[in-house]
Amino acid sequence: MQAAAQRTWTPGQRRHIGDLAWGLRYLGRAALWTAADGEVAAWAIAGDSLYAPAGLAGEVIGWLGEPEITVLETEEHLTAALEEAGYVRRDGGPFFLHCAVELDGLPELTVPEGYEIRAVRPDEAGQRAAAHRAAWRPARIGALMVPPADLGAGESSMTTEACQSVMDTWPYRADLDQVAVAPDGSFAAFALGWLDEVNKAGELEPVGTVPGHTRRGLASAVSLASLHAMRAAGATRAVVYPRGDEAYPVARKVYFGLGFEPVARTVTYVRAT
């Protein structure tokens, strides 16, 4: 699946190889379509996404059979296949921006006073997982929405074991997994970068700040540190996918401040009744 996405990747494509590595633990019902030479030509993940060339788009959409399917507006062969299959575009509601930045003009990294910015170490999966759970607790995300929303009292599923699994999955690199270390030694923020060496393209997924350390520029600092590490590893550009609707503006403001610019947005199609 990663190889198929990598062969045709552009900033206007829905999935980077890092997305598949990060989302592996969520993988549920999925299907592959292979070419005569055995290479994966198309794939679909129920409830998540699909990758398909024009000749297979209709078949893949039919296999998914979802009441709604989200693609990028730039994937015109998919939007055409969805319309042919009886889906209609839904306007309004949440959507994501695909944003890109060239890495040759990155600003210098400024470390907020009292913190250290560095790469995660091999024995820190537990601490890294704890920071992710704290940053991505549903109640906290709901509080950042406009207006605030009640997303429940659940917790992220990022356990130490899940974090270690991510760290063991290609193309994870510790030098791209940057954290802000607080004076007490805890992780205050993190930015996980992924590198597609073939396309010289990096991706940020995910980025977060632990409550109690917000509004200090830490999300920007760890993101920038990861971008610098991507450039040092050979990347020439990077992408990130923040929410684009007005209900959740926080993340895109951080990325726009680093020079990211929108290149596409997601669109959701629903089955016509």
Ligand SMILES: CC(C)(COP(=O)(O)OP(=O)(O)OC[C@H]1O[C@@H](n2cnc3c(N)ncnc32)[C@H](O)[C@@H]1OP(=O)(O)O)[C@@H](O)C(=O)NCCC(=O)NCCS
Contents of the next structure:
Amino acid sequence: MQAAAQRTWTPGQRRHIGDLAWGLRYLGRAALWTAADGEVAAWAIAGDSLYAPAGLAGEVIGWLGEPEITVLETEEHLTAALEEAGYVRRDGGPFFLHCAVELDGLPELTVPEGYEIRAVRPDEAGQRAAAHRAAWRPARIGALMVPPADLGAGESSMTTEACQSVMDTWPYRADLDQVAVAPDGSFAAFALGWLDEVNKAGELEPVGTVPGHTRRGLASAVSLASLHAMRAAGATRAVVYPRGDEAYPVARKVYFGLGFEPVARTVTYVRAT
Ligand SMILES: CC(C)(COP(=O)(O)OP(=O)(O)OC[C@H]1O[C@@H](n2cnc3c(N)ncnc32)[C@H](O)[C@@H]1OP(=O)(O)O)[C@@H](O)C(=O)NCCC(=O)NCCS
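Structure of the form predicted together with this ligand (previous: the form predicted alone):
Once more the chain from above appears, this time first in line as the rest of the complex follows.
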């Protein structure tokens, strides 16, 4: 699946190889379509995404059979196939902005006072997972929404084992997994970067700051540290996908502040019949 996504990647394609590495632990019902030579020609991940050339799009959509399917607006062969299959574009609701930045003119990294910015070490999956859970706690995400929403008292599913498995998944590289270390030694913010060496394209997924450390420039600093590391590793540009709708505005502000600009958005199609 990663090879297929890598073969055709542009900033206007829904999935980068990093998405597939990060999303592996959420993988539920999924299917592959292979060509005669065994190469993956198309795939579908229920509740997430599909990848298909025009000739297979209808079949992949039929296999998914979900009431709602999300694609990128720029994937016109997929939007056409969805309409052909009886889906209609939903107006309103959440969507993601695909944003890109050229890595040539990156600002210099300024480290917020009192913090250290560095790459994650191989034995730090536990601490890394704890920071992720704190940043992505549903109640906290709900509090950042406009208007605030009650997302319940649950926890993110990120455990030490899950974090270790991300760290063991190609193409994870510790130099792109940057953290801000607080004076007490805990991780206050993180930005996980992924590199597609063939396309010289980086991706940030995910980024977060632990409550209590926000609005100090930490998400910006760790993201920038990862972008600099991507550039040093050969990337010429990078992508990130913050929410684009008014209900969740904070994330995109961080990335716009670093020079990212929107190149596409997701669109959700709903089965009409
Ligand atoms: C979004 C998030 C990463 C921001 O972390 P942070 O360390 O506070 O971000 P920064 O201090 O670097 O903020 C950079 C800019 O983003 C904007 N911003 C960040 N948090 C904001 C908030 N709560 N309200 C309004 N603007 C905000 C501001 O423009 C800010 O610059 P300023 O403080 O100079 O005004 C953090 O709130 C978080 O972890 N949220 C939950 C997970 C998440 O949404 N991750 C990003 C998904 S793509």
